[in-house]
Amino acid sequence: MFNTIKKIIKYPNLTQNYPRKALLSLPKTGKTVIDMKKCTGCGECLGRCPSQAIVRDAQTKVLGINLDTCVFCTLCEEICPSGAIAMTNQFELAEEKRTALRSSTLVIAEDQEIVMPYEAICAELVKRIRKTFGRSLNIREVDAGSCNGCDYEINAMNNPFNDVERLGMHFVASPRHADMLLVTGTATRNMQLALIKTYNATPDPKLVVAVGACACSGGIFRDSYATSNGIDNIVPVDVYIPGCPPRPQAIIYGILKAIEKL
C-alpha cells in the first residue's frame, strides 16, 4: 500500500487536457504556409515536392498547397531559397469539404499572423455525446491499405496520455456497434470491398472520417492502379483529416468536428 502511494505522488497525472484546453508547446509539423511576397517564382519546390501537393494558378502564378495531399515532410521549407515556404504548428485542419483543403485557401502575406485557431468544443463534450447517441461514441477503425502509420497515431489515442474514453469515445471489434469509421489508407484495390461491407454493415447514423493524406485524396500513391484517388471514391465521407500522418490530437479534433456535423 505505501509503494502504491508513493508511485502516485511520484509520477503525476500524464493525462492531457486537450481540447478542453488548447496544446501550447508543439513541434513546427502543421500547415504549410507560403509567404508570396517573398517568393522569387523559381519553382524549386514545385518540381521536388513528392506528393505534389503544391501547385501553381496558370492566371496569376500565385503558389498555393493542397492540404489533402500535402505529407508534410518538410522538404519545400528546406529546400526554398528565398525562404518563403514555412512550417507552422497549426494541426487542426479537418474539414468537412475536402475542396476547404485545396490550394485557394491556404496562401498568406507577410504581415499575417500565424495563429493556431482552437474551437471551444469540449467543456460538454460528453454530455453531447450522449445527447446523440443515447451512450458512449463508439468508433471501429478500418485500415484500408495504409502504411500503418496513421493506424499508430489512431492507437496512441488510447495512450494514458491521450486516453479518448475520458471523453466518451470507445473503439469497438465490429462495425455493427460502430457509430463512427475512422478509415486510413488509400482503399487499395483488395480493399475496397471490404470497406464497402464494413460501410453497409455500419448501422445508421453512421459517420465516416478519413484519417491522413492516403484517406483523402491518395496522396503519394495517388493516380496508381492499384488505389483510389481518395476513400470517398468508395463510400461518403463527414469529415477529412489531413496529415502523414496526422497526430493524435488532429484526430480528436477532426472527430469532434465530425460530432458537430451531427
The other form holds:
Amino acid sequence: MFNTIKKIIKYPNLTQNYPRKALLSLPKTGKTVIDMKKCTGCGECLGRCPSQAIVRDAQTKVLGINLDTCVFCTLCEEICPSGAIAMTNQFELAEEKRTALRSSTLVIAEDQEIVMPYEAICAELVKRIRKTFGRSLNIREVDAGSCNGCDYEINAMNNPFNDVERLGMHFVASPRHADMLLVTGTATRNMQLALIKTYNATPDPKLVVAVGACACSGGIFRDSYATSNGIDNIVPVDVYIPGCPPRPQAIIYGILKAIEKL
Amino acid sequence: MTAIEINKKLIENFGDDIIKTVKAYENELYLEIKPDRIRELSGYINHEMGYPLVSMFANDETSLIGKYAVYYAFADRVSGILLILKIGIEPEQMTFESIAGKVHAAARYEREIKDLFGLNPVGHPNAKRLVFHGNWPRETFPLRKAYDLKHRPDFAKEKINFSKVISAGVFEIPVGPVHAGIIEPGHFRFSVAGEPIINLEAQLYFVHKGIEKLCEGESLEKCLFVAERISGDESFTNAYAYCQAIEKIAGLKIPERAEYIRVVFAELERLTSHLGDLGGICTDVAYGFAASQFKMMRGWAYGIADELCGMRFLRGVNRLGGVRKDFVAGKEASLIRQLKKIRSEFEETEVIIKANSFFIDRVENTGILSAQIAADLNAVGPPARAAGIRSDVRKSFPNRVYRQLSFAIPEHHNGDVNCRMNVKIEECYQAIDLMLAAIDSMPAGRIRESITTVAPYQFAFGMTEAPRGENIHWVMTGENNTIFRYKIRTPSFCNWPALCHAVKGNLVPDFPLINKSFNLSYAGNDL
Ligand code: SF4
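Can you now output the form predicted in complex with the partner chain? The one shown was the form predicted on its own.
In what comes next, the whole complex appears, and the chain from above leads the way.
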C-alpha cells in the first residue's frame, strides 16, 4: 500500500494542457505541403504515392494533395527530386467538409449518395447541440474496418497524458447513450450493416466524426471488393479528421471542431 | 536436421509421391507432391517428424502452370528450416483432400482457401464459411486472378449458423460486433449454463478489407506501405517480414547497421505492445492504479518512437534493402536514458502488483490453455510460451543480430492469464535489454542497399517474432517489380481458435480478462 501511495504522489499530474496550451514538442509528421516555387511538375510523387493522394489538376497541370486520402507515409518528401515537398508539424487538420481537405473534386457516384434526413444541414443544429449536450459529450467509438491504429490512438485519449474527461468527453458503452459516433476504418462490407444499425440506435441529434484516412476516403484500402471509399458512403459525416493515424490531439481538435467549442 | 537430410528422409519414405524438389535459399525446401498423397505426407511430417503446420495457402497459377496450387508450410523449429509441400489442382477439378482430420491446425486455412478461391477441401470436418458473412454471394471467389479487385457484388442475404449447445438451461449470449470498449469488431456467441461458458464461437472477418488481393499487381514499394497497415500496433514487424521476403528474393544482404536498427524498432514495438496489454489486464480487473502506471509507461514508449522516427506507430521506418534514415544516430544517449527510466519504473510497479493478492487471485488459473491444444492448433507467441511451448522466431529463425545478442525464452507451464502476463512482463525487460545491447554493439556504416529490379515469379518467406508471436509472410513476385501473390499469416490467425478453447469452463465476466491476456488483432486476422 505504501508503495502504491508513493507512486501516486510521485506522478500527481501527467496531463498535457492541450488544447488550452499548444503542445510543447510538435510532431514531425503533420500536414504535407508542396512548395509550388520549387515543384517542376515532374510527377515522380504522383506515380509512387501509395494511396494515390497526390493529384494533378487537369487544366492547370499543377500538383496537389488530397489530405483525406494521404496516409502520411512521408515517401513523397523523400523522393521529390527538387525537394519541393515537406512534412510540416501542423496536425490540427480536421475539417467539416471533405472538399476542404482535397485539391481535386470529389466524385461520388450518384447511386451511392445517401438520401436521408440530414439534420446537420439545419442551421439550428449548432444551437440545439449547445442546448442539448451542454458542456459534456458522450462518445461511442465504432471500428468499421480499421487496421486498429486509429483505435489505439482513440484509446490513448483516455491515457494519463490526454485524459479527455477533463474536457467533458466521455466514452460510453452503448450507442444509445451517445451524442457522437467516432468512426474509424473504411466501412468494410461486413461492417456496413453494423454501422448503419449503430447510427440508427444513436438518438438524435447526433454527430458523426470520421477518424483517419480510411474513414475519410478509404485511405490505402480504397477500391477493394470488401471496402467502401469512406464512411460517408454509408452514414452522413460532420467532421473529417485526416491522418494515418491522426494523433490523439488531432482527434481532440476534430471533436472540438465538431461541437464548435473552439 | 539439414534441408538435405530432411529431403533424404522424405524420399526414403515417400519417394514415389514426390514429383519435384526445389531447395530455395538456405532454409526453404519445396516439395511438389502428388495431390492424393497430401494427407499421408502431411500427417507424417506433423506427427512423426514433429513439424507444426505454420502456414497454408492457395495460389492461382493458372496463368503460369495451368493449375491452382496449394502450399503447406511446416517448420522445423530446431534447425530453422521451412519444409513446404505443394500440390497442383486442375481447374476442372477444384477440389483437394482435406488434412484437417490429421493436422488440426489446417482447419481454418482450408476454410479460408474455400472462401477465397473456391477450392473445396474434401473431407473437412466443418467447412463452413470463414471469411465471408451472409452478405457475400456464393460462387464468387475474389482471389482468383479473373476476379476484378474493384468489383463489389450485390449483397446476398444468408443466415449464419452458429454451433448450438442444446440442453435444459443452456442459453446463448450474442456479443458484438460493436463492443462496449474501444476495440475492434468481432461477434462472440457464448453458450452458457449459468455462469460458466460451455462453448464460444467467434465470428470474425468484420474488418476484412481484401488486403491480399489489393497487393496483387501493385509495385513492391506500395505494398510495403500496405504491409505497414495490416495491423496498426504491429506495423513495424509486418513491414519487417515483408522486407525480408523481398530481400531474400533479390538476393540482398542488408547492411549490418540496418539490421541492428530494425531490431531496436522491433523490440520497441514489442515493449509498447506488452505495456498496453499489461495495462489492459489491470483495467479488466478494475485495478486502476496499476493500469495507469502501465499506460504512463506506454506513453513514454510512444514518446521514444516519436523522437526516433516521428511516427508513434513506427511507420515509414523500413524500406526495401534497409531502413529509410539512420534513426538512431545521435540519439543513443537519450534513448538509453529513457529506456532505463522505463525499466526502473517497471520494476517497481511489478513488485507492487505481484504483492497484491486480490489481483493475483483474479489472474491465477483463469483461462487455461492446455499445452496439447496449443500444440494442436499451432498457437504461437506469449500464449504458447505460457503453455510451455518454447518457440520464438528470434531463436528458431534468427537473423544475424539476434544470433549475437543473448536472451532466453520465458518458461511457464500453467497456460493461464497469470502465465501470459508473466511472459509479457519478462519480455518487457528482455525487450529493453535487447535494445540497450543493440545500441551498444551497433556498428557504424551504411543503412541501406538499393533494390533495382527483382526477377518475376520468384517466391520466399519472411518471418518475424511479432509482439503477438510468429509472423509469416510469403511473397511471389510478378512482372515489372510487382506482387503476384502475397500471403500474410499473422500470429492472431493461429491464436484465435486457441482463445476460444481457453475460455471454456470460465465465467462470462472473466472473458474480457482472458481476451485481453491474449490481446489478438482482429485486423491482422481478417486482413
Ligand atoms: S487511417 Fe491508417 S491508422 Fe487509421 S485505420 Fe486506416 S490504415 Fe489504420
